[in-house]
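A single chain comes next, written as structure tokens; it is the form predicted on its own.
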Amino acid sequence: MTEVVLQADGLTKRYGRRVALADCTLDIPPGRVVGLVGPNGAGKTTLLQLAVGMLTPTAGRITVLGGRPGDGPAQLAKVGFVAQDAPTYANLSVKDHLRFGARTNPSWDQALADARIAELGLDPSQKAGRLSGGQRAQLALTMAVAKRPELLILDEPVASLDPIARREFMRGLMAHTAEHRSSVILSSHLVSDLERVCDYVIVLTDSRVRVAGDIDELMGSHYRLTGARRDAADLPAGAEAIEHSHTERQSTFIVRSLVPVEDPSLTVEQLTLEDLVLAYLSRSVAAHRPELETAR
């Protein structure tokens, strides 16, 4: 097994003066279900399109499963990709899609594709243009997993789906990853979707990676501290303030600390994944406030 599924070093993508991704450095281990989370425009799609070879870097480098993204049929066969709009061909039937997949993918698993279509209750003769949004997303996922890829990349595949269709899609993804133990990178701005399936998370804001790692390790090193009003400089040694808020008498901090926080004057609480992600997103917003105030 490849030691690193995706490795990026100083990866940067620019469009003229606009920076879509800046100085991205990552080492994603194999066998993980990775949640890539951030607001719209953060650079998530850019990173994933670089990973599948749809874009080329402006600077830095990226390797996927030990090779250059999109570099020939063998490399393409290793990666399954579902884009944000779950692309299907409106005039082709479900069965036509599976035939196309079988002709274009040397490791195509017809039994897996047929089993998923039957389980989903899709009519093989139905044209994709007549399917619901949720059914098209499921068909796109079937096309991706039936390739038997080593890495499955999903770019906000449920963003446009209603809650029921989104739940069914995520359920199908969980079943696939549990059975086949594929590596998965799933982009979303919905943390609730990621909590159910992911064991590794990357937070991306303003075109930069803010934090990345095993969810259990991150949850074990981030805390909410509450106590009498104080400055961040007065926090216990080793505690890095990620987010803070103050009232007249009380301060609340989200901190990262590699050692347990022991201070009897502070109430120490564990975070949810949503708490952790929102703290890093808020930190990014706060960093831009002085610029916004100046602009006004």
Contents of the next structure:
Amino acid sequence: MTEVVLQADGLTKRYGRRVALADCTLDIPPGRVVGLVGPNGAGKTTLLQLAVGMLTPTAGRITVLGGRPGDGPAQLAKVGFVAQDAPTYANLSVKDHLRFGARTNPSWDQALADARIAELGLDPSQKAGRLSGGQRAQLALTMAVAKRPELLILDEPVASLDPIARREFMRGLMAHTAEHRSSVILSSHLVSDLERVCDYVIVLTDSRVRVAGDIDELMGSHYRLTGARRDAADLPAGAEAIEHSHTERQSTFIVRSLVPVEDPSLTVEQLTLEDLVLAYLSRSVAAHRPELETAR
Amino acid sequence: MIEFHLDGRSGVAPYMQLIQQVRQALRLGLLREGDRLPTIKDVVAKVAINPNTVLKAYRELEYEGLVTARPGVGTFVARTLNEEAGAVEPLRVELRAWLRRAQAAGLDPESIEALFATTFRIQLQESA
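Starting from the form predicted on its own shown above, please give the structure in the form predicted together with the partner chain.
Below, the chain from earlier opens the complete complex, with every other chain and molecule after it.
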């Protein structure tokens, strides 16, 4: 197995003067379920499309499973991709989709595809256009996993699904991951979609990576501190303020600290993943549009 | 066989919730020595969580000596948590007497819970 699933170094994508992704540096270890989170328009799709080779970088470098994205059939076979809104062919039946998958993918696993379709209770002769949104998403996932990729990339796979279909989709995805040990990168603009399934997170806003890492490590190194009003400069050594807010008497900080914060004058609390992600998101908002800080 | 569930709002890490559910099932006698735990694939297919979370929980339970993993076969309960069962019943009787006194003193359920939780935390800190 490759040592690194995805490596990016100064990766940048511009469309004319507009920057879609700026100076992105990442090192994703194998076997992870990576959540790529950020608001709409942050650059998530651009990063994922660079990873599958649908886009080429303007500057910098990206390596996926040791190869250049989209570079020949061997590289394409290693990566399964489900684009946003799970595109399927409305006039083709479920069976036609599988036949198409078998023809176009040398590593196609027909038994796996058939088993998944049966498990989902889909009628093979049904036209994709007549499937529900959840069923279409499952069909698109089946197409991607049946080629037995080492890495599965999904762009907002559950954004348009209702809560039950979301859960069903994630159950299928996790079962596949457990059985085939593949790595997964999936994007969402909602942390709640990713919380249970991911063990690695990348926070992307305004075309930049704000934080990336193992969720357990991030959770173990971020705290909420509250206490009497003070400056961020007066925080305990080693604590970097990610977010701070103040009232007349009280200060609240979200900090990153690699050592436990031991200051008796501060109340130290653990964060949820959502708190942590929001702190990084609002930090970039505050940096770019300071006038918005009070409105949030 | 036990079935896992996750409480997204509890603030307890998912792998710890799985561990607590196994321990609880052992205490209640729902799991006995020799019982098989669900496979990682079964758990993730049911609960929609990361396989590594389940693996981490099972490893921790193994480290505690509560389960044994037999590669290719499954994860099995190695011992029960009922050893203290003899001590539990008298403690329950005392606790119920205390709860009756708290109610008689006019404390509502929330106040009783808060009193218990804070005292329990202090006790844990002092005995640590």
